[in-house]
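Single chain ahead, written as structure tokens, the form predicted on its own.
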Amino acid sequence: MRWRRMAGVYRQYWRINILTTLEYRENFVVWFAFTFVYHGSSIAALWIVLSRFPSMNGWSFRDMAFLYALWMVAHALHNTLFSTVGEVPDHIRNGEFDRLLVRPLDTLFQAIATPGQVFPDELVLAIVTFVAATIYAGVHVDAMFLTFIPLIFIGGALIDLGINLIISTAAFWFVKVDALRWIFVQLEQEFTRYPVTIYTRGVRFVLTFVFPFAFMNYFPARYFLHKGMSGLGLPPVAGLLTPAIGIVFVALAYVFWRFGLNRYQGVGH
């Protein structure tokens, strides 16, 4: 009986995101546009470092326009359905959160389900990029990576869920996170367009054991590009446990977001 009152409450969230983009239709066309100049002007990016540059450390511009375009999927995926989760300071620093305790759902849930302005126009220009990239890279397209390219989309989202997910609740301590949130930002958005053997090996380490970006789309694209060892121990064979990582991480994030929210005392609203 819950879960089947959750998801009307998630059908409702979806209903009221999509009239609210009808609704403001040219707030919608210049968020796309950005989007699509955004995400274009990267790739654009790495193709003009990759033409001074015949690879770097192996990876030609084939290989990391592959490499890029599995991480924009898996973060579009979770900008789709979980981006909301990041508005949790806001609620916090205007005194709106109280509100979500008190109603008869999880808490959390009810914060995925904030309703927005969420629409999955990025989804859908990262699964275009996807399939473009897959073909100009030569990627061997078989059941294989048919059924585990899906299961690599959610786990990198839900890594993206988990480091969002860490972010908010350290608002419950410091009410006020946009610098952290902004540093997460970067590192993901830097360090994930190229491949994770050009840092050090202490960078390296961080982004593949403490915050797993590299499970987004390094050690993926490493594994369907038939690519050596990492350099960090780990066989080509890693790249398939990003599911399984996606899961194990959000899993200790929402525990810390537990222990966060019990010990939230308001912010004196």
Second form
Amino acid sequence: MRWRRMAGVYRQYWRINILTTLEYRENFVVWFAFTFVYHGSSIAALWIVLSRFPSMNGWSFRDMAFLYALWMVAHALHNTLFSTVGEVPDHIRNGEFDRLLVRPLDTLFQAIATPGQVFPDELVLAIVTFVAATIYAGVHVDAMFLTFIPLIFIGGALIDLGINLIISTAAFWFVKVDALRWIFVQLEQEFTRYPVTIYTRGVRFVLTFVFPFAFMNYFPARYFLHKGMSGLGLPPVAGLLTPAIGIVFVALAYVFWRFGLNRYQGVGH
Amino acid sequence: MTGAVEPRRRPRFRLEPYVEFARTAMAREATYRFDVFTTIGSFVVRVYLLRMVWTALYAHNAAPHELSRRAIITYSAVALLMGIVMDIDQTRALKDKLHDGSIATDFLKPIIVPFYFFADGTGEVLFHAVLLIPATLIALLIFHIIVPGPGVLAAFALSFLLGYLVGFFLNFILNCSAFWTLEISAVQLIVTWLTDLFGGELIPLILFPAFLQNFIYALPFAAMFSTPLLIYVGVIPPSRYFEVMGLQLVWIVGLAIVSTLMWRAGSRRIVVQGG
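Right, the form predicted on its own is done; let's see the coordinates for the form predicted in complex with its partner chain.
Once more the chain from above appears, this time first in line as the rest of the complex follows.
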């Protein structure tokens, strides 16, 4: 019964999103152009660097394009399904968050299903890029690949959700967390762009075990591209662990969220 | 003999109000203390990242003869230092005031409105310029960037100032477009990414493929970052200073003319609806 009600709310959420997008069409076009230039200039920068320096610790531009596309789909999947979690600090600040607390549905679910102007355009762009990158990098597509890749995307999106949720939870104490979020967005985007073998041991450790961004793209890419060099002595099969890592990480973030929620007292409206 | 009636629309220029605007802007910025830590923190992490990236690239490939590994790390560190003051949306007050309509009252004040935006932006930039001191110390002590001789440093400082003005007018033109369309945040972000890439902030332009170089030098972005940076690392020799800074000056004059025209056309469009 509860699940059916949530499904109903979630359907309405998407209906409102799509209607809003259709209403503000020019706005949509401009932001899509932004998304396009954002990813386009990132890939262009990789291409420019690798046209002058053909090898990055044994990774060519083709490998790097696949690495980027893996991250891009997981990240876009997160942005499409869970970006609303990032608006929780705003809701806390202006007092709207308190409304969610008195309604008879899970608070986090309501935060996720707060309508805005979400549209799966970035996800579509990411999937197209991924298909192109897979062909370009010459990755062997078999049943194994087709089974694991969607799971890896979901796992990667969950890792992103975990980070997003942790930062939003911090807003229960600090109210204004924009700068913190900005730093994480920047660092994730820059540190996932290169194979982790170029980093120092400490950075590799953080990207693997603390904020497991390396599982969004590096470890899966290493597995599918058959790159021998290991990061932190993990075997290549570790690349298939992304879904499990995603679930564990998001579960830890959820525990932190519940902890913060139980202590939340409102900001005094 | 002076006329009895001074034209009302052109107030006589006095410097003091603008100095005061700049001071107010500095004080306003200083209230966001947490941003100080994030600015410095993200500077350190990004230089650290770029050092690892260039080190890996130089270890596995033939190094370009123009730039040694240490020179390119210096280049990246100085580019990020410049970014601390260059990447500021100085004249966003113009866009904000157009959105909420408060620009109408600014026109009634005895000030030259564009100068107000320049003063406000300069104050904000000067506050961030203070952050350059700790950031530069970090770059020197932790990352051991190369420090050129005093002559080159002076040329770099001058070229940096010219680059700043190119950036200012480009920013002003973008914010001026809010006179016609209100959705300009996305356009501004697009221009920011293009500046990062084609201005040489991320990758020195001399490492770009040859066919792209012709196209890049036809854009104003190179005058913002690339010219001062290449002076700093010595790729542009003193014999070419006159030529490259002259080009920067041409961009400043050109963009200033466009800014003036846009401001005139835009400010005539202002229609105050109630409020």
